[in-house]
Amino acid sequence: MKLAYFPGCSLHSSGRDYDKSIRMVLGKLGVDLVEIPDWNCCGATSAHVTDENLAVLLPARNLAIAEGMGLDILAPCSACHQRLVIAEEELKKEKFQKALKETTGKEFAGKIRTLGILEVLMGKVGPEAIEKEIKTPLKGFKVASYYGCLIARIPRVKTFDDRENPTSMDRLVDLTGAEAVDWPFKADCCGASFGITQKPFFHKLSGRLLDGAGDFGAQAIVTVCPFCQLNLEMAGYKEAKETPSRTPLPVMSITQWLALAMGFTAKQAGLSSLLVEPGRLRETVSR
């Protein structure tokens, strides 16, 4: 299977360990990723609240390039994925098709789709193929799958998973031998960019998620959004510094978790970059 790869701004910067683990895991599963040449920022998170044309045309240019490659797109970042999928819908309107042609000289006929990492793993690759690659079962661990508020709730668009109770990441966790905890905050907001503008509000939202995961017995949190992962890590790190008696939860991407279960080392999976030391998990897998 070959896919056009849209890393977006995060996966080439703060989310580079996510990018690395995606390439490792999908490479192991026989998925060939071809990075979209000359890709541009999709406009998340501000374009869609400032300018309607900009919100569509920024992701639309990437769609047009990928369509020229003849490949569906993998957009692992939840925000990027949402902006590209919404652009696909908006480009069904003549005014945006005209604007795309006039602004970029490109056209988009809707012959390709944008996929998220969970749809690629569970919908395209499939659980049977993933299970065959599990070399180091992560038994004895309880994990909270955190989807965030974007991946399953794209406005006016049918998504791969249930909008209110997504389960695809939970099933991936179970495939690794760990136990996915059943908790009610899996699709709540982590605070997003409020971490920059309204820190008390941000820490309240993220702290609620961290406390909730811990209360339901989780020893780690996995996610698919690099922004969510960073937010929860920062909130947990702050909590640990302010309350030394509390043990914060390590937060990592689902592909980092899968990489460990597939036999990659802790170093290869990027555990050394986590703000919260993964403790027993590091002892379970090879260094």
Contents of the next structure:
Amino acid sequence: MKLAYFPGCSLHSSGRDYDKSIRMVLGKLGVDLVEIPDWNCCGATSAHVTDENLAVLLPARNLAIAEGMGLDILAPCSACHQRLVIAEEELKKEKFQKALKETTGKEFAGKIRTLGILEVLMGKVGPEAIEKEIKTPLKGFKVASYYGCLIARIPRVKTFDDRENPTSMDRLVDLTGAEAVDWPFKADCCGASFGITQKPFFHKLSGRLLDGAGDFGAQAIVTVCPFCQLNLEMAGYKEAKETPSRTPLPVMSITQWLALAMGFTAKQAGLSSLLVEPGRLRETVSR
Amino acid sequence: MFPEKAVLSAPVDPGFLRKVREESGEDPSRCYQCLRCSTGCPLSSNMDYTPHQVMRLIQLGQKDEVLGSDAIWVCVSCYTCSVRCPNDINIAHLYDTLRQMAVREGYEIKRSQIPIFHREFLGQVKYLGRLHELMLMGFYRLRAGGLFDDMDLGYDMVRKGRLGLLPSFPHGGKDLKRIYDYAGKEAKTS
Ligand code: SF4
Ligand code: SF4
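Now the other one: the form predicted in complex with the partner chain, given that the block above is the form predicted on its own.
Complete assembly follows, chain above in first position.
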């Protein structure tokens, strides 16, 4: 299987271990990723909050390039994924088709679509193929799979997972030998887009998630969105600075977790770059 | 449930509902106050008006109350309300339109850091095609204040290789300039 890859800005920077683990894991599972040449930022929250046209045209340019490659897109970041999927819908309108042609000379006919990482892993690759590659089962760990708000919440579009109770990541966690805990905050918002501008709201939302995962017995949190990952990590990091007696939960991307179960080393999976290091996990996985 | 007093004391703008409907493509008059949106909103307890109240205010032509509200800036765009509304109102998208109207019409924005951040973000994407996290933080803090906040966090992130120090070469070429020019032109005519 071959996919056009849209890493997005975050996976080239703070989320680069997510990027690396995606390439490792999908490489092993026989998925070829071709990075979209000269891709541009999707505009994220800043575009859709302030300018309707930027919100559609910035992602549209990437869609058009990928369609030229004849490949569906993998966009692991939930924010990019949402913006690309919404742009696919908006580009059905003549107004935006014309604007795309006028500004970039490119066209988009809707022949390809944008997938998230869970759809690629659980929908395209499939659980059987993944199970065959599990070399170091992560037995004895309880994990909270955290989906975040955006991955299953795109209005008027059929999403891969259930909007209110997504389960594909829980099944993936179970495949790795660990136990996915049932917890009630799995698709609640972490406040990432306020991480910089509105700190009190950000702490309210992410604090509740960290505490909640702990209350339900999780020893780690896994995520699909690089913003959620960084956000929850930062919240835990800050908590540990302020109250050294507290040990915050480690938070990592689902593909880092999967990489460990597939036998990649802690170093390859980027564990040492986490702000909150997962102590006990290191004793289980390959060095 | 609903702050009738505020409504009665403020002047009615009879064209507001239509303007909102046209600009957003969403129809707030479909709202029948079931409260699903407000019940699920993670920040409703921090808002001066919760989402169902904003819908009612729009129906009642309360332009100043809506565009001058804190609520439209407290909204974190999580889309929970949008996918739950039984009447298919994409409230999160409607809020984008309301924020754009509020900025355009010069309403006072109490959380002025938010538009500053978005401006810095989009400005950087315009010239570089991609976002550079560290640079964005720097410019944002210069404009919004608190330049030395979170220094220990930033230091640890750089140390662990989680923040690149230098931006990459520009991407997107002339396309991006033309996209921004187009958006700028459209914004002026709306
Ligand atoms: S969920 Fe929809 S119909 Fe119900 S109160 Fe909110 S906006 Fe109105
Ligand atoms: S999108 Fe905004 S109004 Fe809707 S639930 Fe989320 S925070 Fe509340």
